[in-house]
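Quick heads-up: it's one chain on its own, the form predicted alone, in structure tokens.
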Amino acid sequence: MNTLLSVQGLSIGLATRGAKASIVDDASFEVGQGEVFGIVGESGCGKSVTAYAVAGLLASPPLSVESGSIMMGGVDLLSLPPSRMRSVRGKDIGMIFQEPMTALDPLYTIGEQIAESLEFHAKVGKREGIERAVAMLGKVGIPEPRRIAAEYPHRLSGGMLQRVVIAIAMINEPRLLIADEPTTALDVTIQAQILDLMNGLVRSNGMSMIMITHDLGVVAETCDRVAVFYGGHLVETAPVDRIFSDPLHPYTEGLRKSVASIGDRDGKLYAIPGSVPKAGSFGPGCRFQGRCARRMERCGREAPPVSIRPDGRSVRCWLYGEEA
């Protein structure tokens, strides 16, 4: 596989009242070209702000990057200045954002927001850049473009925003697409359509794509390979098949177990016990153990580190360790 995007080490803080919290602690995975990436976890275990470092949108303060290296391109994303940046940011690198119509300026008009990104990126003038924007309209699936582009986002409805920004993520046809929890608020039906044109689109350009989401549904339905994040640390990376066939982290596990299906007939919805430690009050050892039914001593006094299985998996665990 050739590597497109390698994070290595990635800690990130959260300033409050005096203190600093960890948010996310030395996460390290790899995204190779053409591959889609999922990030699963539940809210607050660091997903969405490792995409963001991916993309240098980071709030600072009070969020900062403490260690680590976003290396794409052999350039380190965290060494470039803001102005770089911005020229990296829409043109090697798309973001769709969770909820369209926050991420849309209500004041100009779809073809004008999609030409926005052209004009800076690709320094064409606005007539070419609103012909462009009313072709990538064609392309994400909206009918009647050339009228659609000269509307206001509030004119359209979730899953039409939503084709929108996903117009905008590609129409410089980044390397790198950047997708956080984008069916977030659409109704079924139309989450299934938005998944089908990204996963059509990022495949036929050759692209490559990190899907955020707490989901495992969209995770079987879109990723090659998983990373399952918790309490900020990365604890299990593996292809999709595994992840659903043979987890080896028990958080993982428990995530699995926790999938309706249809022909489950006989027992309740399985929910893992308790809940997430807010940041900055994890303690030592594993950030787990509160929760898991495979606890050892060990778990309380030290955290595990990351094992690499004999397939290339890895998972931070210590049922994984040297001494296991």
The other form holds:
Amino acid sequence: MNTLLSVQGLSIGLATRGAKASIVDDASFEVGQGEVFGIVGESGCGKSVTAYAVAGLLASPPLSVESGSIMMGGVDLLSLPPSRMRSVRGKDIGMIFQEPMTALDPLYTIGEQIAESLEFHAKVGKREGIERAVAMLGKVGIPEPRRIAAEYPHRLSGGMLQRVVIAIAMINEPRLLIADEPTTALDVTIQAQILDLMNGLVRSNGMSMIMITHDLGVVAETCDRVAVFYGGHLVETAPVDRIFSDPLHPYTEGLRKSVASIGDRDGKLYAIPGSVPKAGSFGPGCRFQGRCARRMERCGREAPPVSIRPDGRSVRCWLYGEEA
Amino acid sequence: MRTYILRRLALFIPVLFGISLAVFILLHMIPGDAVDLMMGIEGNPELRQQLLKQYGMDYPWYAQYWNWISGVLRGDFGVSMRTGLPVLPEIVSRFKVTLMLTVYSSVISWIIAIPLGVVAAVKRNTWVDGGARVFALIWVSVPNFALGTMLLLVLSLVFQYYPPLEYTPFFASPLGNLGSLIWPSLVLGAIMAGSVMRMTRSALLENLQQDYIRTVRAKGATERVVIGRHALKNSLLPIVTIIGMQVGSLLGGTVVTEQIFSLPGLGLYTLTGINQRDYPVVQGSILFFAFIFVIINLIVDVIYSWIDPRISYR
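Cool, the form predicted alone is there; where's the form predicted together with the partner chain?
Entire complex below, previous chain first.
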């Protein structure tokens, strides 16, 4: 598979008063052409921030990329001047957000907001823009697209609005779609519809997608490969079936065990003990050591390196360190 | 929308009726009436009776109120007890001055305040922002009599320029009108600009934090579009609110500024009327002022619904 996006050694810092906290530390991963790549982890683990860095949408300040590279189609996105990055954003990289209810400007119609996405990247007349917006609304499964295009966001439900946000992200047929927890704010019944829609559009257009989520169910349903983040470290990347059948990192294993299954009627739901330390408060050694069931003496002293396994998976843990 | 406006206009009637009654009663509760002031310390009861009769003040208060309000309904606001001139034409002619003053000073304040507020928000926490905020703070803190007097002093002493003492109506000479109003408009405009600028800055900052701005950026928008088309338009509601309040109070007349620049505006007329207990003048101008205020309120509400599709009136 051809690589579309290659992130190498990405570190992102958060400037707080006087000090600089590390939000993401030395993360490397690749997304192939046509691949759906999941990024999972708890709140505040750096998964969203990583994706925003790819799109050049970090809130800077206080967030900033400290080091690393983000290569897409042979170009390092981090080296692009803002004006060039603007022509990539929305054109080559589309984004879908978590909260559809607040993701649209309340003062413009749905059609205008979709057409705007075209307007920034091509010479499109107002009427043609609206026509193409209406067609796109049809593709994302909105009934009566012409009527909806003339509506304002407050007249639509969350599920409908998320379809509109998807239409905005997809209308320029980007090569990469970044979805930041696209179903978290939706009703469970709508979640599956939206996931199906995104999956269908991405697969049929041969796009790549980064799916950010904390829901392993979403991962299992949509992703080809997964990266697991913990406390700003990318602790493991693996094909999706291996994450569930054969997790390497103790944290991944804990996550997998925390998923409730319908058959499991007796017994308590497993939870990883403890909670995630605050960003910037990590001591030396492995960031997961405080909550790890398989902690060794070495984990407290040195941070484990990333080791690449023979099957191409990567893991950041001393259990596998010797093989690196 | 049209039915809404008509209904609001119908609501003006009870509001203005209530205000007319309140003004009338309050004014008549103030100790000492026009006749007392005219007679000074010489207390001649016969003359007093004669004057009371002449002004229709020998009736009980409700009868006096009826005499006044029934005239108002016919478009007759009565005559000034001091000058004997009809009140309504005087109010209208003075309102023209006040209206032009309001127009000039509002335009001046928007030209200064909105761009400055935008720049301050975009460059927040830099020296540009700091400078703009200090600038705004100065203008909201300096009283207009101080600013007006200083402006006159600087103009006359430093530039040897003496603003015209004669007011030129707009339709007589638009340029002459501007010449006689530009200095007081600058004073009022600068003072209005302070709060409009601060509101623009804070509303814009708040809107720039919103999720929808991130969506617009994700589409590849330039900052110009992000701010001009989206953030600023969303910030207009609070800005329009504060501008509506400012315009409303300016249209009621600005006593101090009119006095300093010797303008024949509404404010001085009302104040003189109050000092002399000139009932028809005070009642007439306050009723007129109330009318202007409810009109402005209605205009602001209509502008709201015009900016924001979520606000609709039925």
